[in-house]
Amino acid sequence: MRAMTVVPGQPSTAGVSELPEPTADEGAVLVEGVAVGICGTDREIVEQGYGVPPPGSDRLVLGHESLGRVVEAPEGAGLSPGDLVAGIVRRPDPVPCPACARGEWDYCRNGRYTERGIKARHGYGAQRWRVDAGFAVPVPAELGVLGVLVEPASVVAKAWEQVDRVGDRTWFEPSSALITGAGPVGLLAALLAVQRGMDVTVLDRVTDGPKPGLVADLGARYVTSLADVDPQPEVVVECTGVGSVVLDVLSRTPPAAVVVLAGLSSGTPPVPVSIAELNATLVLNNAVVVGTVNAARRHYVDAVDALRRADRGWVERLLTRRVPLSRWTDALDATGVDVKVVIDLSD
């Protein structure tokens, strides 16, 4: 069968391998790869080497951002021939520790969680790959392609759990948000907030190109400057990573507000900062801070709730170019008009 592989950190050996068929003991739910997902991780994987294969692999087959269509699975799986799935991404560590005894495995506490696609696991990006029906998480059938969205939808549904969890602390009721950052994931953290009824505003630096007209289609606003935020958000969703634009949001933070950072950014230059100030920014207004990252199985779940109740229209002007498996590197190259790029694992 053919996969997308590379050598982590060697663009140059990044194509189309061929590879013997999966095996039983990668998995009891045998799955056809239909399409993955290009996102930033893809690219610093193959760029500067991110990632890490398997043990006795020199090569990574990528692919963390998934949607297949069952082959074969064993009685009491849940799963029947021909159902799409999402195949989650973190699996816990061989010990494991208490958080990924509990299946709360995007908390592993020391760190020897394995990664599809990312760390010492093969990704979902071949056109046929096996998965255990716990990792395998039903997608309707009338989400289609949109499925491959389940994982990026994922990581803005922990996010907004994680804000739901704070804001218990006190009486909190928040009724605006801010999401910095308008690519998949930005939008995605919009449309959430949108079905919560929240007054949502989106900042990008763009001006051009889809993302404007999907902010307001979606019915928030669209800004390219923290001085055109209005109203003050109480919630904060940080999707670029930028540490500039962290730092911007952080000094800002209303009272009691809750700021979400979900988003990583390689190369960015150093940003000076106040620790002090920032302190006092924080402390007096009884700020809380939270990093998030991946999610666990009950976030794809909610994940596949959101995308079915959102409006396709929309969701299918996020999947803006799509590429076939054997031009698959095609995908690395970013244009000024992608908002999500999708592998295409049948051609």
Given for the second form:
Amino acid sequence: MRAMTVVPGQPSTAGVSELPEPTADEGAVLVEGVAVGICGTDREIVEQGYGVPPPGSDRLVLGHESLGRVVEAPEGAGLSPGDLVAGIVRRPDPVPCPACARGEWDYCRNGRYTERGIKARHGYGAQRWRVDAGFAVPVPAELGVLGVLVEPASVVAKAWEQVDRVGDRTWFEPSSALITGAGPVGLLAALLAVQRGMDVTVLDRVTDGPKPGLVADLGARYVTSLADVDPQPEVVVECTGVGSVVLDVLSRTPPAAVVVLAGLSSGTPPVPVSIAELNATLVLNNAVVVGTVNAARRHYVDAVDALRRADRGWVERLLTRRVPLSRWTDALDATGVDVKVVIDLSD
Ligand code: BGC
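Would you mind giving the form predicted together with ligand BGC, to go alongside the form predicted on its own above?
Every chain and every other molecule in the complex is listed next, the one we just looked at coming first.
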């Protein structure tokens, strides 16, 4: 079978490899790969060597934003042939630490977790893959290919859960949210904010392409400067990971705000910062800044629910480009107008 592979950090090695069929020890559920989404993490693996192949292999099968169709599943797995599933990215560390032991591998304490398609485990970018039922999340047939957005949506579902949990420290009924970054994660964060009935502003630097229209059609406001954000947000979900944006957001933290940092960006220029000033802003405003990465199973379930409730036409517009497996490396070229590029594993 064919799979999308790379030696991390060596872009010239990115290509299609012929690999043996997955074996039963990789999981009891056999899945036919339908699609995988490409994100900044995949580009970092290819170009900068983030991530590691599994022990004994110099190549890594990429793909952590997955969608597949069950081919065979054991009795009692709650899955039947033909069902759509999204595979969970992270696996608990082998100890396991107390968090992993409780299914909160996204909070792994010892760092020995693995991640499919990223850290020490092959990903889902293959024509067939195996997974244990506990790591396969059912995707309703009505979602179809949109199920490939379950993983990125799980990351923002977790971000909103963190807002609720942190907000419980005091009276907190937020009605306005700022999302920085109108990439797939930012747009999905905005979708979930709108679903919560919030007044939503999305900040991004681009003025052309599909992003401003996607934000407007959500019923949210699109701005290119923080100076134009009105009303003041009670929640900020930062999805760019760009140092200057993070600093601007933190320096303007409104009273009692919850700021969730959900973005990662490598190679953005360093910014000079007065930690004492930033400290004063955060202290005097009772602000909370919380970082979040990855997701537990319950967040994937929340993500499925959010995508199901969303306007289908709007979610479809997030998938701006489909690339066949045979040419998957084309997906690494950023066009500037793409939101989410998806690899079609059947092609
Ligand atoms: C993935 C997460 C993963 C993180 C760090 C992100 O792109 O969505 O599941 O934990 O990268 O490896």
